[in-house]
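A lone chain, given as structure tokens: the form predicted alone.
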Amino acid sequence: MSGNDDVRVRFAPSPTGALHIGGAHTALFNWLWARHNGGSFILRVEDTDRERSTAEYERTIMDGLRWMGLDWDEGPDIGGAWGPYRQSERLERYSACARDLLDQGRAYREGDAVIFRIPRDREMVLHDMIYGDINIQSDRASMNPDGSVKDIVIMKSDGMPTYNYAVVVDDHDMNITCVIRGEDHISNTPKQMLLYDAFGWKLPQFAHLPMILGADKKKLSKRHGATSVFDYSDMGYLPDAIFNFLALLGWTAGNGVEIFGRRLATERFELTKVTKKAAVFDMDKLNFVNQEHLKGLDPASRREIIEPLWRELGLCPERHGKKYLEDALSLMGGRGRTTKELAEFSDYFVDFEPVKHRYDASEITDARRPAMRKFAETLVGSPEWEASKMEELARRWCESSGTPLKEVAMPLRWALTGRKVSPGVFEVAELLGRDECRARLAHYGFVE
């Protein structure tokens, strides 16, 4: 189907709560499958539940898509030919068919409710692109608890159409080709298919996406963290990288490719490629993701994001050029899963301060630290400030000395960092200068 601009799909979230994951990942399925078809993706606004539904929500759920870098062609805000695109403001349309329903005695009232009648003994297929054929009796399609058919509600008693028959005529209205949802509306599909036949409509292609569970094998919830996309923003997760993991929920890109961007992903995705299994939402898989694009975005764009986040720390990253900043980043070597972390992680390179907090040398004894402050005097005295001539000097004097290298060597890192773990110490001391280090040594007594 590649290039065919007649692919219309839809994200139709109802505006009751911010951007979950459940539905971020339904939109970006949606929106792969527009963009790699040339097709159109269009946001509607599933508003009809007046007790919960607000304008903030709505205005939410379009920032977390926007943040995502998920764009639409039609929508509440920006219009369209097939509009409108908000639920509560197509309120007579749903009037008006209820009542072709009613004229074709394929409806009844109850009261001021509108009941479509299910048509008995009708054999149906569901041809879903995900699941395959699926066999389905009209009887089945609506069920009361002892197994009787069930008519459906499709104009409540207030006036406000139900879900299953608003999606129809909305769906019909709007020209959309493909129904992409989660693999949970299955069980309302039969119930749609009928509403199509009963108005001589054109099925659309449905796709069901697979459930996405938790570690624990559970559906998604809040026990298992985050749910809003916004919430793994403030979290320290990156766009691309909540984008590229949310993409590996249910879908390979092939090739044993686990890191991409959103060209490569548009030009492979394929909902035929898409797995009927449960896909697992891991946390350590969503790091590792994050970690690798944290790690391959270009120095200034890394900082830009990082020193925001040293500020938060209480750290003043203006008294250092932007050039230092993006080395000190940069010699990080992807520590830090998130950008949280690597500010957290490289606070040292902005500051002594946090090293202070950190270290107070107590576990240099009297008798280690002689040597100590004769292996600082020589460092700092080093000729050529360069990382591998300074490790190279230190393997000298220990060897020299009978002294082992990380009997120096841990201490010099946690006088720098304040940290057991950073990258090598020579390059740290090389990129902090000599003069930063020597005043750190001297904090210490290491040096005069």
Second form
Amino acid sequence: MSGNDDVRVRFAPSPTGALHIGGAHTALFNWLWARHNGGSFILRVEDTDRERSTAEYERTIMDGLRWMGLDWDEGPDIGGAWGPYRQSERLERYSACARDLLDQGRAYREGDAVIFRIPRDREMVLHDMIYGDINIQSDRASMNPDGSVKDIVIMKSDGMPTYNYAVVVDDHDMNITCVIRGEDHISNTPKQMLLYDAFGWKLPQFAHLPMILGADKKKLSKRHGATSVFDYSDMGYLPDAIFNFLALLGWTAGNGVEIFGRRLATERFELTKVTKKAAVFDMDKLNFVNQEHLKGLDPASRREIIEPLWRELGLCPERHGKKYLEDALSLMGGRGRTTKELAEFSDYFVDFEPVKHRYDASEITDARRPAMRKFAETLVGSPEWEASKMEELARRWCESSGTPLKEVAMPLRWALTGRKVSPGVFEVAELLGRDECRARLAHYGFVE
Ligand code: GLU
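Next up, the form predicted together with ligand GLU, please; the one we just looked at was the form predicted alone.
So here's everything in the complex, that chain up top.
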């Protein structure tokens, strides 16, 4: 699908690492703006750093985008009308444009390198859609440490273009209407504006996205641990949750709506509503968003996501029917912030083994055992194996024997789940079934 030409935006990663959170955020905002407008989202690979760029990183970045559900309309893998989309395949074009600047006297040679002459005493205004108007003086666009004007290298002696130069040629050639990228590029923009001017090309719009900070209020970086989107996948975060969470970094859907999917975000997204205030990457918020998306999954998808994680825990979900596993996960009712936690917290539905490992007999005093034995016999003999009926039976039994309900419910929960916290224990019992409950209770000597 290729959209209208009024909105053409691009994500331009350098394939020198995996798709990290900052890159994913930039890609997402570009994608949202393209989709909101029915425009085009272009993937351009900026691989002029030949030593650090690899085909493998290019693939992982694409995989990361796909994982997040961000599809592109033009790119190195699918082509398009304005390609090639890999800078290493555009070298002739950069040389040709550099020759133009040389011919016009806007650039000069220094050895094999081409240097762009920074015009002096020029007042410019960067109209940023997010940061507002920024006044710039050309002399300050590129400076030496002592404050003197520093002309900029556009072609290096090895024949490779520099970032600030190639980005201008490409954004122009690819008809990019709006450059959306991280705020760390604001300082590069004046240099790029001077190049547009030298070529006599129309400027695109610029929209710089707010900085993302870690919980310590320092710029998000490798120091903050997980960096690649796949690290978050491994930790049990859903792609839809990462999408939702990243969209909230610098933008809101309005009306207090915090949990949303692609449709709503695409409909409501506005670049002008993005704030310039630095956004904090808040793990608690991410957990909340992820939990809500987990809850919102349909039962079959949730089971498909959790099944492999149960297997990783050494459990065998294939021993059960799909419906049973889906009911078990529904019964978990939002417990577990990540898919990993959900798989772990619900392990006792799949198998008794993990329960045995956790069960702590010392939690049940000897004094309580005789009552527990009588209660367990009554329970497994319940005429109807239905949670509300069992609970009623339990209440009646406790009343007549003068035992507080929790004195039997707690050991029962321990025996069935090996956990102190679980969904309603009678609901758990109902789903496990009478035979399984009898077997578990028998294992601990509560029933014959
Ligand atoms: N390759 C540059 C980067 O990854 C692109 C910056 C831009 O979008 O202009 O930072």
